[in-house]
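First, one chain by itself: the form predicted alone, in structure tokens.
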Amino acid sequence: MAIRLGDTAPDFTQESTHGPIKFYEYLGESWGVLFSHPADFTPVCTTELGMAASLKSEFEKRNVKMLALSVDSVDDHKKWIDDINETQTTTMNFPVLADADRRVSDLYDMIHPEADNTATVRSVFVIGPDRKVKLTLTYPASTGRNFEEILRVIDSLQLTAGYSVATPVNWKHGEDVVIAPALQDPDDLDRRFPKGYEVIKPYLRTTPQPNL
């Protein structure tokens, strides 16, 4: 069954390239990025798992732990890392799952039959620290990721999680945010957005990021 939105992130323990994961637990109170690979050694999966082990510092910011999956072995997958360090010009510094029995693929939908029935697609998930589901993204085999989006989606998640507020196309952390439609006395808007805001339609109203 599809995990949805607002879903309670499936619970597993499975092998990985740092040893056995039990997920609540290695996610502890930071939020999480878990993101599955089609398989080891393909040239799209190591562009992105060296860039995501570049960008490590910046989820780290973020209070985001990362953790990918592939179908393949530990052994692969160690061998497949000396590749991505080598080629990528990094360092690989979070765990990859081991999940030869596709407990986790399974687990959370990865699986894509109709196109092969062990090689998982782009799936990525981004898990809250109270283990519900906020982003899904599916991406084809084809396809490579774009972690600096990602990122940003970090930001507007981690931001609408604390304010009344959502944020327009292409923001971008530091960029003016838009305030929920709900709100619509004055004395609270005041209370809430001391840096003022612009009311450029009644149910369009922008003002400062209010955690800056």
Second form
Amino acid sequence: MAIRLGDTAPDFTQESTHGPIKFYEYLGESWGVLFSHPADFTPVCTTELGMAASLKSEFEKRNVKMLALSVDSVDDHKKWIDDINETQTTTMNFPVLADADRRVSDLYDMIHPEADNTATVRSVFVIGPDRKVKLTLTYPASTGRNFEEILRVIDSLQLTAGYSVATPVNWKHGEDVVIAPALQDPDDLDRRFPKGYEVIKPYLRTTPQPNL
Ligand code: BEZ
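Could you please show the structure of the form predicted in complex with ligand BEZ, as a counterpart to the form predicted alone just displayed?
What follows is the entire complex, opening with the chain shown before.
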């Protein structure tokens, strides 16, 4: 069954390049990004895994653990990782699940038979420390993802989890945000947004990013 926003992310145990992974144990108190790629030894996936590894410190800064997956074996993953390290000038630094039995792919609905009957699509699940699914993305095999965008979304998710704000189009960390329309009491607004806010329309009010 498809996994929707707000669902509890299913737990699992599966083999990986770093040994068996118990998902909840692996996540601990952290946020998580679980993402699938269609297959080892393929060009787009090679660039994606290389970029994800290069950005690991950015994910760590945000308290996010990364976990990749495809329906290949640990042996294949390990041989392919040599290629990733060689060609993407990086060192793979997070585990890749070896989901040859499709346990996790099926659990997370990562195989879309009308797209490909055997390989996973490019799914992304961002999971909060409460184990709830905060974001899902699905890209086809032919389109590589933008891992800077995944970081940007995590910035938004983490900000909006703590403040009654939302992030507008193309927002990036440091830019003004919008105030949740439900907040209308002026005293409450002054208390919540001491840096002030601008009323453009009653439902469109901007304020400096509150956690800076
Ligand atoms: C790739 O990663 O390059 C790829 C994988 C499956 C189908 C098409 C492209």
